[in-house]
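Read the single chain below, which is given as structure tokens and is the form predicted alone.
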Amino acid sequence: MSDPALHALFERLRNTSGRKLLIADEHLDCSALLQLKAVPELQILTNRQDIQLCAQQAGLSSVFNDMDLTPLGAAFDLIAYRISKEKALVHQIINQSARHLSAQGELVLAGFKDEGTKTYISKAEQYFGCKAQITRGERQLQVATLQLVRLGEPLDARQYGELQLIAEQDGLRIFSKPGQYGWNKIDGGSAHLIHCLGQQLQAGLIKPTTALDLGCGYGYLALQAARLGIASITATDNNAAAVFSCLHNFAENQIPGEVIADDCAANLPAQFDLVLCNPPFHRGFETEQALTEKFVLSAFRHLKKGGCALFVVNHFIPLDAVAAPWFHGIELPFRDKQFKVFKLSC
């Protein structure tokens, strides 16, 4: 396992008796998850569809939702959580954990100093009314164990469970919420992609009737594609918060199509005239080029013959080189100092 923070949590899970909960987001992968098959009385809560599927295949008890502990009940003897990238999500989980521990139960937080872990531990101490037991490891790893003594003021989770109107644009009402990347703004790269899509449609260079928003987030690309006249839109994302937000935006704006929880459309058999994608390039706090390759290959597999994909990436992502083995046409209709928009043709 390459993440020492997860390694530390796994050791605690193996060596603790009683009812245990692992809260798992994008830091965890399937190969690591298999190491927990022999841990008794273990429950997994995840906001990632791929982790849910892996857990099911491994015979592990798991729940997939937007990090809501309520369906799990109380009385966990150990809740283990590897610090996430999204601040509001970390606060939400710490707030909930206090209500789901047994009388002597422990919350264990693990992360690195440059991820804000020291601050999270300090805030959790104030909320739990206790002094954390802290161990340290490689790469400035910090692992904190907390027991509830006296419940204090909850951490500011930015109204985590509530959808918030973030923009009214082009006749669309766009809602989002914490728990997904870039949740509280219109991403500049996505806006450039939609501008290029409009130009392609106006010039008659593409005439799609079906489109896939791959890694949809709260659905900005899908909403704009529908506004531009594409008749049927499918949106998919691996993240529960993104799926929840996108479903609401489809209903709010009467978008014809569907929203599907899936890992990079891995279980979606349909093919489309057009794929739209603003792919992630981070897994947790780490940059990972394999993610770009994963999304490009998925786009290729989900395009009809003669279809095309529009991708927007940061300027340093070599998407043209990644796409070359699968796409015969690679064009660059937009580029500035921060973003590149590619048109990939089958």
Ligand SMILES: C[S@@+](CC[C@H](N)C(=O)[O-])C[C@H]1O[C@@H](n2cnc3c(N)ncnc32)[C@H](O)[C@@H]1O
The other form holds:
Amino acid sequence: MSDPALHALFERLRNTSGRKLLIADEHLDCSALLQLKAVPELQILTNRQDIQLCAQQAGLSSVFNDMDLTPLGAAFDLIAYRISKEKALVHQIINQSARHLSAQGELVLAGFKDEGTKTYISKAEQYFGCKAQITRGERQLQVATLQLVRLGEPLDARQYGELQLIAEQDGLRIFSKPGQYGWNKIDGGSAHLIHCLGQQLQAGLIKPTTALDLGCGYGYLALQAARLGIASITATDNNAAAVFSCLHNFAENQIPGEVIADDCAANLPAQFDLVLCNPPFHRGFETEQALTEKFVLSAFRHLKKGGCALFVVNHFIPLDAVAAPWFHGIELPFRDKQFKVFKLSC
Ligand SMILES: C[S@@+](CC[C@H](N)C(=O)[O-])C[C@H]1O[C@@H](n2cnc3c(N)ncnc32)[C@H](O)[C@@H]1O
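After the form predicted alone, can we look at the form predicted in complex with the ligand?
Every chain and every other molecule in the complex is listed next, the one we just looked at coming first.
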């Protein structure tokens, strides 16, 4: 396993008796999870559909939701948590952990200095009313163990559980919530993609009636595609917060179509006239070319013959090279210093 923070947590999970909970988000992958198969009394909580499927296949007990510990009950002897990228989520997990530990139960936080770990540990100390035991490791890793002494003020989780109206645009009311990528803004790249989609439709270059929004987030591309007249939209994402927000936005804006939790549409057999995608290019704190390849291949598999995909990526992502083995037509309808929009035809 390449992440020393996860490695440290896995050691604790293996060496602790009693009920244990691992909070699993973007840092985990299937191969890492399989190393925990033999750990007794282990529960996994994840907001990622791919991790949930992998845990189920490995026979691990797991719950998939938007990082809500409520259904898991109380009295864990250990809660192990690899610090996430998003501050609101980290605060939400620390706040909830206090209510789900046994009397002598421990919360173990692991992360690196440049991820804000020191600040999170000090906030958790104030909330738990205790002094953390801290061990240090390679690359300025910090692993903190906390036991609840006296509950203080909860950390600011930006009203984690609530949908918030983030934009009113083109007659659309767009809601989102913490727990997903760029949750409180409209992505600049996605706005460029929609501009290109409008141009393609207006010029009659494409005439789609069905579209797939692959990695939909709160559903910006799907909502805009419906506004531009595409009759039926399917939106899918791996992340529970994204699916929850997108479902709400479909209902709020009366979008014809459905929203599905899935790992890059792996379990979605349907094919579409158009795929819209602003793919992720990092997992946790690391960038990952394999993710781009996974999304391009999924787009190809979900297109009808003669269909096309519009992708937006940061200017340094070599999407054309990744797409070349699959798509016979690769055009670049837009580029600036930050983004490139590709039209991929099959
Ligand atoms: C850059 S965001 C784009 C969000 C949205 N389409 C937009 O334009 O605002 C990438 C999205 O991909 C999702 N994602 C990451 N890995 C995924 C996977 N394996 N399967 C499906 N979606 C995934 C993330 O949760 C995130 O919502």
